[in-house]
Amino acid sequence: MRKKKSIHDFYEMKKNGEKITFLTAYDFPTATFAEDAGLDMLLVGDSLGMCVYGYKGTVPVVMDQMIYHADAVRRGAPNTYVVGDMPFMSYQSSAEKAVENAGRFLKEADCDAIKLEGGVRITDQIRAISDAGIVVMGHIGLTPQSSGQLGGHKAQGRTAEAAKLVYEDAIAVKEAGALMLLVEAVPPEVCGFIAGQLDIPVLSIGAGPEGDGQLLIVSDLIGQFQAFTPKFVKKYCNVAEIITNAMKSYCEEIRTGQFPQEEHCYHMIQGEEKKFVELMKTAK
């Protein structure tokens, strides 16, 4: 049995150059093949709205959804990092139901840290769930709760000045008691040099190799989720054909006879079958 990562061992592994593995997770299957992977990190996300749920985004997940995904994700790796992902409106309208939603997935789920989107605007939460004993995991750069503020999912600080918005938003997360941060469709670059600066680790999803770490959304790195593939997405295998396929060839098999056969068939003990033939004579 592994030992479970600790916040202080990402902060060890950043400091000696380690990278940090994170990908999403929605359920117990997921969960055992990802533990037995080796993964450092899951993040039960959101994203599930999209890739189980089949909304068109993720604003209408709601915190019942996420625990139960959450606690069914811990199950599937006891000594996996867990973070739980706050939903839209579980944390925006004050820092009290920040705090009582934030709980949640550590009392109901298991959960080892949880992690909101935003930046200065935010602070407060932060503080607040800081202050209550729970790892906070900042999300800035695209945010997808808010993409419709952002003018679709669309990569963030771009230009000059965008990028300084993104580095305040980053240096507010911290200062507020946020211990990592997520670091979404930004310039390498500028991903690069936020991590130079905070002390904290640096995830990454899709803002280049110079983070701490990288994420990404399970359904997309193993082609589950057809829908749109991002750019910044390695597909590692397809399942979508594999199973695809699969169901198409047991479809062909019912329809020719030649499922199921003789090895999928349960028998009768010896002997009985001739009893149940005479049983069935006196059946009404």
Ligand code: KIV
Second form
Amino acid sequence: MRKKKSIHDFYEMKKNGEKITFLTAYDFPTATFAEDAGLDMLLVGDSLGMCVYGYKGTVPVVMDQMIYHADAVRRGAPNTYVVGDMPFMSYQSSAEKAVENAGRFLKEADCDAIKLEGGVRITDQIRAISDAGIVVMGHIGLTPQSSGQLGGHKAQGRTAEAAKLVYEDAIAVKEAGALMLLVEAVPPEVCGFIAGQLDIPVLSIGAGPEGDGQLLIVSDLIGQFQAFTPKFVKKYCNVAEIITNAMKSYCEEIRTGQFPQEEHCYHMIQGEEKKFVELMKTAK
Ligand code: KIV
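Next, report the structure of the form predicted in complex with the ligand; the form predicted alone has already been given.
And the full complex, kicking off with our chain again.
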């Protein structure tokens, strides 16, 4: 059985230039696969709104959904560092609400850390959660919960001025007490600069190779999510095709009588069939 990594291990990995492997997971079976595959860290992301529930975005997701999924992921990956993602309106309105909801991830789903979106404008919440003794991962750059304000799911920090704002967010989040930072959809130079300046692990999703580790959404990586594929995604397989083909074969085999076969049947215990026939003769 492998030993679960701690926040100190991630700092050590950064220091040694060892990349951190990070992936989303939303359910028990995927979490077991991820642990078997040796992932360092799992994010129970509110992207489950799109990937599991079929919503258009992440905004409708609520805390209870996150807790149910985080709990299942923890059971599937008992020896993996699990980060719970705070959904829209679970932390924005006050620091008190933020602490309460962050605490639920630890108490009800045994998560190791929480993640929340935003930079300068949510430092009060980061400070309060961190003061409560909870490990916080910041999330800056493209922040999907505020994609309306950003004009859609668009890359951020592509001009010098915009990149400076991303950097200021990174500093603010770190100074407020975040122990890790996720940077989404910014140019590699910007993420690389931030990772070089900050002494906390800086994870990249769509922000180039220079972060201290990489995150992808599992539904993208395995080719399960069909609605759209961001530029930064690499599909490592196409389970949508594999599953659809399996289902088509199943239908075809039922229709042609190829399924089920002898080996799929439970036969009666020897001698019971004859008795059954006799019994049925007298049945009404
Ligand atoms: O919910 C999620 O999976 C995320 C990633 C998009 C970073 O927050």
